[in-house]
Amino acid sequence: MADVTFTVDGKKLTAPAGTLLIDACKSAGIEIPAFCYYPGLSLQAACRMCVVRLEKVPKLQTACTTPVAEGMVVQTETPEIVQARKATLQLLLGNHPLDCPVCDAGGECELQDMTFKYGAAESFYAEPKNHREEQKWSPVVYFDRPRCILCYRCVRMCGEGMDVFALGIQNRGSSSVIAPNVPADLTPDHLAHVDCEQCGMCIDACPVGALTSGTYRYKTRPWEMNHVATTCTHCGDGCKTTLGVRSTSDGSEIVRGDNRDKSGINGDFLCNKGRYAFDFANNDDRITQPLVRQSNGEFKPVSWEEAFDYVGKRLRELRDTRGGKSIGVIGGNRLTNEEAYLLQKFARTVVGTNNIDHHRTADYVSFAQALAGQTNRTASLRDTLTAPAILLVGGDPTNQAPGTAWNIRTNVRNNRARLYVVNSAEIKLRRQAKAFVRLAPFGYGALAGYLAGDNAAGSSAVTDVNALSTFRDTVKAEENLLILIGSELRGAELKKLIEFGLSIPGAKFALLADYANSRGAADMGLLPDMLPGYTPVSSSNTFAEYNAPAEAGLDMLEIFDAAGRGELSALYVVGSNPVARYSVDPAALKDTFVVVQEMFLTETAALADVILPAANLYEKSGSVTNSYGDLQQVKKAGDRAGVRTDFEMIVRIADKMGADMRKLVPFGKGLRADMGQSRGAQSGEADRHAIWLTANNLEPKLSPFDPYAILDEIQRLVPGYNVLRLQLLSGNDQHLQPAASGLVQIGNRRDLVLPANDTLFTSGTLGRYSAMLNDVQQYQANQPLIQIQAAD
């Protein structure tokens, strides 16, 4: 819309016209107080706090309901402004209980705010308080009713924001009140409760402390912890989080999580589980000693330097007297990109085998050999938020993606985007969908190549060819369509799409995974056939420093295989579960040295004959790339007394088995004069990963342990991740084009694609040992109104 000019405060601003008076004030920086605004959200007008004067208007009008106009002549704050915001507080505060000191809101509420603001310590109006038990309506959501100012925020969020509906307004008037969607007199304990996501949205949009967090409250204080803003680790949408740490005797613990600062790509969003799960990082079975199986069966409790030179000099030995070729490698999908591509090269350069693999919940090497040579087809997490329309082929975001499904409901919501959603279940979604076609079950590949222009394969995929030709021509009709694709789509049939796709003008594609990383263990190589950048390892130059074998190696099952049969030596796992995760038979390990790096005794670690505990994200530095190729540093939040991180574990096992520290990471290089080799055997050549440093002013690592040292190497040397280092570091997410021409198609590689199924509730290993989550699943299961299930 053309831009209007308006005055505020004396001040001349232009903003389009029909923006509301206060969000054009506010990116004025001109702060105008608010209880029931939220932007994004309907329009209330109920609190009256953002009263201004309009010249020429005889009433003071509430900004939040007042588009800008040309010429518009606005006061902000003059007295009689500041004197109805302060009677307006007082009859907030006439019955309203004066419990800051222990409210959790203490701090941060925005009604403490302005009363300090506007001075109403004294109200006109005095009654009797009316005082209410607080509610339990989950194990994560509390409700305090006096605290409760009515600005229907809560309402709004949980309706408009999450399409859940699980709160309203009962009575009328001054006896109005927030309840909840379960009442008392239905449930076996004769006490409310809430049938909904538990995502907690309704508590962050709380301006005060009328709802409260499970987790969190009469826990401390906000200025009691330290605040860090890192990457969610529990599925592939990698939301920013803000953790609340403090002080503890053996470390620091995380007390909080919230999205305080909404800077991240989820925007106001963060789920149940990046809320609340965080709470795995201080269980009480957290091993923290290195463990080594004695004679006896039994684990003993070792030195970490006596761990690393048993677990260096037993791979040694085996990789020298079996061959590198008989040792396998399983790396995690929750690895940052330094430790996965630290891990491959460990694998590939110091114990000389490609046998390295993880689970893979998705199938990326198909996607990027689909989109080679292709630019800005990829889509970015923020592209959900503005595209004009989304075609939604598998998945389930609301339980898989929850920050995909809440960006896709505000996309539809606010700029009346068209969602198509093709699936074999009636997921939530389809509620905003223009379109929604039911598919057969299995009936994706018919569908793509359906769409791709096989016309016989429509019986296959659904009942009614007709409706689905429609379809089809709808959605080719679009421009500038962003396809998102869930993982039930692989290999050729996920290619067929994607060709459908790119037929489309200006489409865009992005594959949702499961885990916070498994894009990045894709993009660094934690794969038997692909190097880093998914380069086939049989025609590689850029990675020819690595020396590596040519050959493809054993993928996760063949590991297994070869175990099975005797033929494996070694296997090293860091940071998985492969063993519940594919249904191992643990009689297959039996003569083979398994060291695992873990958090718990996984079913993985209860074999092994060494374990090393390990931090988690939360827990160390890094970069992690999420299911859209979208690259965000993590930051160390917790600490815990006893682990490392993989990083360390890598480069001590290496340095424990004889390999040069500096070419495994290359750190503490000087700048050298002539950039190469001046003398000897190797005199003329050039020293390429000084050459790169100094060419893009990198300072050189001066600790091999410190990650940011490799990721100069990645920077180097993987495509699409030369990225803008002060971006990354300043904690701002880069979009990557990773899809490079010149890729080999490999047009025989297994299906090893397994989604991890995770729901709402379960977050894998963490969430079995999250109590809170475990809670909520408890709770969801024993109360017989809760229709809110996991797949729902």
The other form holds:
Amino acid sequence: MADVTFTVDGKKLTAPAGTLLIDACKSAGIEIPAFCYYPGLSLQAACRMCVVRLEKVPKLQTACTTPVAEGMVVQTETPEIVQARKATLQLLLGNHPLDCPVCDAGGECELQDMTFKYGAAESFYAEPKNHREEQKWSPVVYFDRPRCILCYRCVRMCGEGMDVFALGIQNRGSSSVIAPNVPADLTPDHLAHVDCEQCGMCIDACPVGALTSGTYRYKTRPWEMNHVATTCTHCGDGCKTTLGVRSTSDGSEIVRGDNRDKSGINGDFLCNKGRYAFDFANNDDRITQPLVRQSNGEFKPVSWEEAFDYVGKRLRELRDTRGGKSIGVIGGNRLTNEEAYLLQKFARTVVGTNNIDHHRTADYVSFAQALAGQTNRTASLRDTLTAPAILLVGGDPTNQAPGTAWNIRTNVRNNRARLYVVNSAEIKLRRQAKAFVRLAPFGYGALAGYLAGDNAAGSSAVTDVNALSTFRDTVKAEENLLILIGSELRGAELKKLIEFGLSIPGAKFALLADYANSRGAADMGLLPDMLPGYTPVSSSNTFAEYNAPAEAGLDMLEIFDAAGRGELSALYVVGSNPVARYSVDPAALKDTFVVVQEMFLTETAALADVILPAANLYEKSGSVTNSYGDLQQVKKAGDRAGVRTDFEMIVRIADKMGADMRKLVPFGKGLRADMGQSRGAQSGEADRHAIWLTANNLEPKLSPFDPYAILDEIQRLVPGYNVLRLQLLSGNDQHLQPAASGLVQIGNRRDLVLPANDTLFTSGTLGRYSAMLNDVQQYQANQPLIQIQAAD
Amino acid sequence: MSEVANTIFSPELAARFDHLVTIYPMRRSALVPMLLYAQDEVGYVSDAVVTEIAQRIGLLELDVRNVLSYYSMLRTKPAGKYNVQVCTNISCMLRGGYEILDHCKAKLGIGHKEVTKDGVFSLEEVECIGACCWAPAMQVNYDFHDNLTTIKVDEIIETYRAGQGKDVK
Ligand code: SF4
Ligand code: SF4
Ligand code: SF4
Ligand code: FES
Ligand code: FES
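Right, and the form predicted together with the partner chain of this protein, after the form predicted on its own?
What follows is the entire complex, opening with the chain shown before.
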């Protein structure tokens, strides 16, 4: 809209017509206090804190509902206004418990701040306060009625933001109260409850301490924590989160997950897991000493030195006697990019094998190949918030990628984005969709074919082909369409869908995977047939100098088949639980030397000869890449005595195997090697790495345990990972576009995609060790009235 | 035939509801009248009433409860056979409304929103019932009684106790 010019406190301002005065002022650095206003949610005008004086208007007006207009003259902080705000505060405080010294929000409370600012501490109201006991609405949502200032933020957040509508407002006047959707008189325990997605967004939005979080309440005060901004370890959305940590006798404990600055790709959002499921890190069952299996079959705690010695010696022996190709390596979806890259480099150059894989939850190889040679065709998570039109094929973001679902809902609500949903199930996002096509079970292949022009395929995709035809025409008529693809589409079918999408001008794509760094694991080449950046093993001679095998190795299933045949001498598992995930028969591994880096005694760790206690993603530094290809920093927040990062452990094992450290991790000064890609005809023995560092204003890293040392190499060698270092270090996300070179297409490759099928309250193996997730699951199962009416 | 199978309402009321939801630009506008009619028939707004009305309009039960709790003339517990509503708003107050209320309390032995043991009477203090010109006034079920004195109240209550009076709330 056209700009208008208006005056606020004597300053001339300009903003697009229709902008709310409160927002226009904020952009100009003039803060107008507000309790009920929440950007992005509907207007409420319930609190009257934002009152301002508009020239020629008889009464004070609410800035949160007034659009700016040409020539408007506004005063925002006159004695009259101060008095009005003070009176509002006195009214609010009339029935407020004033228990700031013990209130959970003390120190982070908007009412406290405003009272401090306007000096409304004395009250004229002598009426007795209307006290109610606090209520536990669910394991994670508690409500303290007396502190509520009836701003309705929670009600709107849950209804509009979450599309759950679990909160309402009941009664009238001074007895008004926020009420959850399961009333007390209907429950066996005669207490009110919420039947909802347990996201905690209502708590986040609450300006005071009326809504509090089950995992955090009364544990500490905000100023006693350190706040570390990092990336969520759960799903493939990679929300930015801030962890509140505090010291304990054996490290540093995470006490809160929060979204403090709202500057991340997730905007305002965190889901249940991001907000609460950090507690696995504090679980008492964590392994904190290296364990080596003895001849009697029992694990014995040993020193780190002993453990590394033993592992290094055995792996070296087995490599030298039975060959690198007899060894398998499995990496995890929650390792950092640096660890994933290092692990595959270790496998390929130190162990000498391409038998390396990870639990794949989406077919990124086909995705990269389908987009080979294209530019600006991959979407960032940020695009889900702004795209004018979105096509969602497969997947169920509400459950599997809640951040994506939040962004889509917000985009539909605030920008009227057009959402098209195709799914074989009635997923919840269809409620925001302009058109929803219900596919036949396993109809995705037929759908991709139909969209790409094969009309005969229509009848295998849906029952009503006419409707599908209209749908195809509508979607085709879109421009700048964002196409989000679930893991149901793989291989040739995925390529067909992308081929269809490429015919739409400006269309962008994203393929949704399940874990924090599933995308990174694939990008970094935790694959038997692909080097980092989707370079096929067979087309590259970059390993020649390491005598690495030039042909593709065994994939996940083949590794265990080989073990079953007695052909696998050793298996090195880093942050993964394949035994449970692929139902591996424990007997298959009886003749294999198994080393597992883990936090807990998982099904896989239980079969190990050596368990090395590992740090998790909240206890290390580095970077991760979300499903969309957005690279973000992870920062060490928690700490636990007795564990080490996977990065350090890989380096130490390589060292004990006699590898040249300087070749594995380019640290220190002087000559080092990469995978050879930089050794062009001109370079000879020149140290390209040092030249590159200098050219990029980077210092040589002095420790082989510094993940940024390997990030230098990733940045230099992995196609698409042209990371902006300052963006990364300042905690900003950046969109990367790795795509296959397009030279070699691999036909008939097994995609081996096995979706994690996580829901709102599960998170792979990790989730089993979160007390909160277990509580919530139990709560959902035991409350007879809970139907998550919300989630369908 | 009602739109809702197994309706808890009489066929006449069910038919009325079927019609009611169609006459407003938005279905949910039918909510308050439906609650009132349902209360007249069932005696109060029970959980079953909430459930069926939510279903009929296509609202969440929570939405129905939000509205229901706002209006004091909607009740979620059974009232007595005769629900005595005494006005104490300004005109009535000036003309002795509180005395009438106190008198009723003493006479019936119950307080605000309570029901006598035998279930015959219940008592409520209410806001203006629109009979200010003849204050003080009270309403028993849907019948108005005005220009009240304590003697007149006694007579009215006795008439009802004798079973003469409409049992339509
Ligand atoms: S879904 Fe539950 S936790 Fe989330 S905003 Fe609604 S009531 Fe709060
Ligand atoms: S609980 Fe918090 S967010 Fe909800 S209305 Fe009360 S003060 Fe506002
Ligand atoms: S949506 Fe995913 S990344 Fe975001 S907080 Fe939830 S689990 Fe974490
Ligand atoms: S912020 Fe404007 S009325 Fe509450
Ligand atoms: S004040 Fe009692 S009827 Fe109006």
